[in-house]
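One chain follows as structure tokens, the form predicted on its own.
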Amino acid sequence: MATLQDIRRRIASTENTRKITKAMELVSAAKLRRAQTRMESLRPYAGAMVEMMRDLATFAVEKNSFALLREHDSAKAEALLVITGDRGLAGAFNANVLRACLVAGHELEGKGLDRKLLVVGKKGIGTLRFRGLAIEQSWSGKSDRPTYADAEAIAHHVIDLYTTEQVDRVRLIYNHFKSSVEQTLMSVQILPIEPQEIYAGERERPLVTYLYEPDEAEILASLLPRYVEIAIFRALLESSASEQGARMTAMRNASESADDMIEDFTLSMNRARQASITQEILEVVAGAEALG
């Protein structure tokens, strides 16, 4: 049975841990608010870009003339762009993404396709390398505050892989932010760009059109790489917010567990102290009876 000193030591240790988890919860909450603000700021821009591309697509009818829309004749390899965090203590945030990556890799192997891993985040890089998997390209230090320049660099590498036909498809795997307690695992194809993403409005030509200079096809060709950059940047922001939400929830749960443990330890300490006092009283009574 643990002594009173042992129990007091455990209570003190658990209280110190609770202070740390509480502090981490507050920090994650502040970062989450910042990440949500950045996500909301991006949405109007991304929406306007898609609308402009759809308007341009009503004129640029030769879809196969655009490298990022054209599917390769035969599928030989697929790139998996996996977005994880740089730090842990975020519940199942990183594990869910990595599990989906491994499942996708096994599916590709079953189809006889090669896979190229493009990994964002130290947790993903470390885990996949520990498993002995080759990583084509990696980026780290982006999860806390991703910038558009980060997305641009990743997109340039992805586009180069696709246009040089080193890969025939690029899939993006990340956590989509829904709320601080809920993140949805996403696995979406970003290259080739799905025709319905760009040509969804082709059949219903808008009543008001615009005059473009230079011609529509040239502008669309220049916007398609921006579309990939925006898709990756949005995924980085979604993943960043999801990570902070998952960490905030995990730290809150850890703090609540610490409270429960402290309550249990305190109850055990009171019982042990009561037993000790009872034992002392019995000894005093026994000693008095022996003398009497």
Contents of the next structure:
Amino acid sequence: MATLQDIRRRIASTENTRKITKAMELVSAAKLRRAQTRMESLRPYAGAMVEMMRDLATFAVEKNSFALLREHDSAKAEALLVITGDRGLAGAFNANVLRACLVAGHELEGKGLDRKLLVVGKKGIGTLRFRGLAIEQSWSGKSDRPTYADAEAIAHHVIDLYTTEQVDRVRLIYNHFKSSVEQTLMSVQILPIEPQEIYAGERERPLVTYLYEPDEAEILASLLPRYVEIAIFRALLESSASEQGARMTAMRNASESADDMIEDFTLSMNRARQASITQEILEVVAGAEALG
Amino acid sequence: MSDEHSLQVEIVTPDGSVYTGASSMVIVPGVEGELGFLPRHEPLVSLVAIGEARVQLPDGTWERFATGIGYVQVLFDKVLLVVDQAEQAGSIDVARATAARKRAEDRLALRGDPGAQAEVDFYKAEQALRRAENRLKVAART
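If the one shown is the form predicted on its own, what is the structure of the form predicted together with its partner chain?
First the chain shown before, then all remaining chains and molecules of the complex.
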């Protein structure tokens, strides 16, 4: 049976843990707000870019003349771009993405396709390397505060793999931010760019005729990589917000468990104390009777 | 239109809108040389390169920005500059930009070293170097 001393010690240690989990919850909440603001800030830029591409695409330029829109004739290899966090303690956040990545990898193997892994985040790199999988390229140290320059670097690598025909498809796997308590796993194709994303909805030819400099096709060709960058940057921000949300929830649960544990310990501590007092009284009474 | 002789300027980046305001003349670094816009310019879309964008305020003073790549759209006296990065000349931190240039140069110096190949993203370092140099160039003109 645990002595009074032992129980007191466990209560003190659980209280310390609770202090840490509470602090982590507050920190995550603050970081989540920041990540959400950045997602908001991206919207005008992304909106303007996509609208411009749609305008340009109405000139009915042959889509096969653009390397990023053209599908490769054969499908031999696929790249999986997996976005995880740099830290753990965020519930199933990292595990969900990695499981989806492994499943997708097996599917590709089943179809006899080659797969290349591109991994963002220390947690993903660690787990996949531990499993003995070859990682084509990895980036880490930015899950807290991804910058557009990070997205540009990743997009450049991905586009390079695609245009040199080392891979015939690129899929992005990440946690989509639904709300601060809910993340959904997303698996989307980013290359080749699905033409309907750009040629969507039979947009009417703009009423004004712009002077294009250089010509429409050249502008579209140089804006298409921006499209991939935006998709990756958005995924980085979403993943970052999701990570903070998941951590917030995990830490709140941990704090609540700590509350429960402290309650239980306090109860057994009181019981133990009562038992020892009763024991002492019994001893005193028994001693007095023996003397009498 | 209340004031026929002014342009509405907006500079948009992935980190949000950097500048909005009225202007009497705008100069942007187009891919084929600098492009200047006055009010009532014809509708135009052009690619822009890394460089310096200048916005003349109605009082005649100039606002200058170190800008990245993207495009510019001119329509009905509105100039929309959509670039991956933009910083107002006055708010450029020269010490930080110098440090960034140094860091990028150090990374690029590792090129050819097989051990560093996997660890360093040279493309990113190259871009960082170009951005830092542009920032310093724009800041130096103040």
